[in-house]
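This document starts with one chain, in the form predicted on its own, laid out as structure tokens.
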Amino acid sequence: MMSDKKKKLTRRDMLRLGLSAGAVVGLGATVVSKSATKTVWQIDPDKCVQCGKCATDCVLELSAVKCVHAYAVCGYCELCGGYHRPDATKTDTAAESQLCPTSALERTFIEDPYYQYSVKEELCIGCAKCVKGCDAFGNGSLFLQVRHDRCVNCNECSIARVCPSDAFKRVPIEEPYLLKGKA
């Protein structure tokens, strides 16, 4: 027999209820996968062609593919091809004579004839310019890393797919990042 006081579900409360089961299903299906995975996304330095896609074809509105730089193999030079635009009549740190269309890359001096070089990764966008730059007025101390604590692991990249090079390639989770001439 049924109780006069049982509530009856409407069709609002059912709603409700699927929702609410379909964001618990997901919400541990994303858990699972991200768990499960043993691999990441990462750019071969020694094959990417700096074609600048990994700036735009992100998934994310602002690539998770970050300008990096090797300290240990650059020259600290006065005119950094990374840094100065190749037609830049003056070595400042003027914007008509960098290369970076969002001034990720700073300059600071550290004594006659050395500057440092480094990346503000939260102004750089991937578009590799910095770094075609460098391979080829440099010694290549720039290059592109998918940086792992932006990236959101997608199952197929919309970046590798589009790679003219074949440059991204899954990488074992413990070792997430590729040296350049190391790959």
Second form
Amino acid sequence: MMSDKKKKLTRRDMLRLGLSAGAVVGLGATVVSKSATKTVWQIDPDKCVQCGKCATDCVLELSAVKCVHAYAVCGYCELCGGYHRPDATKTDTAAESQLCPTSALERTFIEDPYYQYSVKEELCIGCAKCVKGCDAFGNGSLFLQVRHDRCVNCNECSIARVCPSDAFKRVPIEEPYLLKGKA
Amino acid sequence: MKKRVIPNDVIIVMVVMVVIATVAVVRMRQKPKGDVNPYKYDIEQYKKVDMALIGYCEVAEIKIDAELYGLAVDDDQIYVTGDKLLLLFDKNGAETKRIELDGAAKCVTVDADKKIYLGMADHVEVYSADGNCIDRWKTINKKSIITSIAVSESSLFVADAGTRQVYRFDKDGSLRSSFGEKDEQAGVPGFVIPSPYFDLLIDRTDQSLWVVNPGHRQIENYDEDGRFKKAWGASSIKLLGFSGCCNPSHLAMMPDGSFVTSEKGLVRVKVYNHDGEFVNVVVPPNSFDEHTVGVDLAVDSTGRIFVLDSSRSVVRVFEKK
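I've shown you the form predicted on its own. Could you give me the structure of the form predicted in complex with its partner chain?
Below, the chain from earlier opens the complete complex, with every other chain and molecule after it.
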């Protein structure tokens, strides 16, 4: 049996309670949302196995994942494992000698016999072929990174969902890139 | 004014064309998905070796609890350098001496008098057979990264990946000469060293010097004054040649003058005859862990091949089948 002292809730009380609850829920959602945007997706280059899924599973038309180059690690080789197909018969720039399916890796003559390799981001699809080639046959100076000028920072990254090596992780927005060897 | 009527057939054809175009555009914009990834780069195919080409079998291994760098053998002992360590083993693989060093010795060689020469980062240290430090030579260059040393009857040769040169010393540590620096006017192309792997050895048959020029995937022959004589080696992912940007990473010589080579990247150990013609495989790529590098080699007087597997921290011993 209910106590007589207990007040019945009026319609006004209900409205006040509802508004308060709404405010609390709204504030909570804002806090959660703010803390979520303080991190961004990034690839740990030490875990990446160059499976090629970054090219096929990003929600964007052209993947937000791009190849980047640690120039200090590069050997500036004439025959580059990241640039040339392993069975290439010539160390030239012919399309049939190149490993990249979109010719996104550009080579520039420095001095005999050294060449500089740079990534044309607008052509790079993040397939990691060059990364795997450089890792297997060179110094391992190429690696993949999520470019934050392109990434839409989905709550559930569609590449992370299929990444076979759990290389995708959230990192603080203040340090959004993981450099090779320092991740 | 007469109203123009579009025939039904034309409308049907137009609708069908629009549908086909829409489906084509949608399908073209779709990224390939599913089990078959068109961008997957399969390098496993290059690791396959015909078993008939493998001419050696593994007969023993020496496990060592240290990070390993360099390897040498003579008639009695096996010499292994590790991080601040020089370890001596007898022919059965039993440890006979453990010498603490001040730094990392990346390479080691032994002369006929049992003096042990260690290639430290930028200088050479000399030890007696009982493990006492006899001499510490001057720093070659602040940029030096000594990767290999070899000793002849009268000289010690040092391969320096930092300065990309070979230095010739008298056995008392006096620098006599150096060669390998790029000199366009003199037509000297120089050694191309994209990574810190730069090996050399003294020919067992004529005491000349063989130096790996890894950026050219070649092994070059010089006299002791550094005059170029000849070279062999070709770039190829196939067994006949050397793969990748810069190989072979290490070199040794059999008693009959055949060469034993190891490569990084596609890690494999092979034998070539003295003219540089492929003979057979000692260790195929699938016999190494992924990302194994720094596979130093040595051969004893009976033709046993010693392979330093830095990834597993073991010295693996191979004999002809």
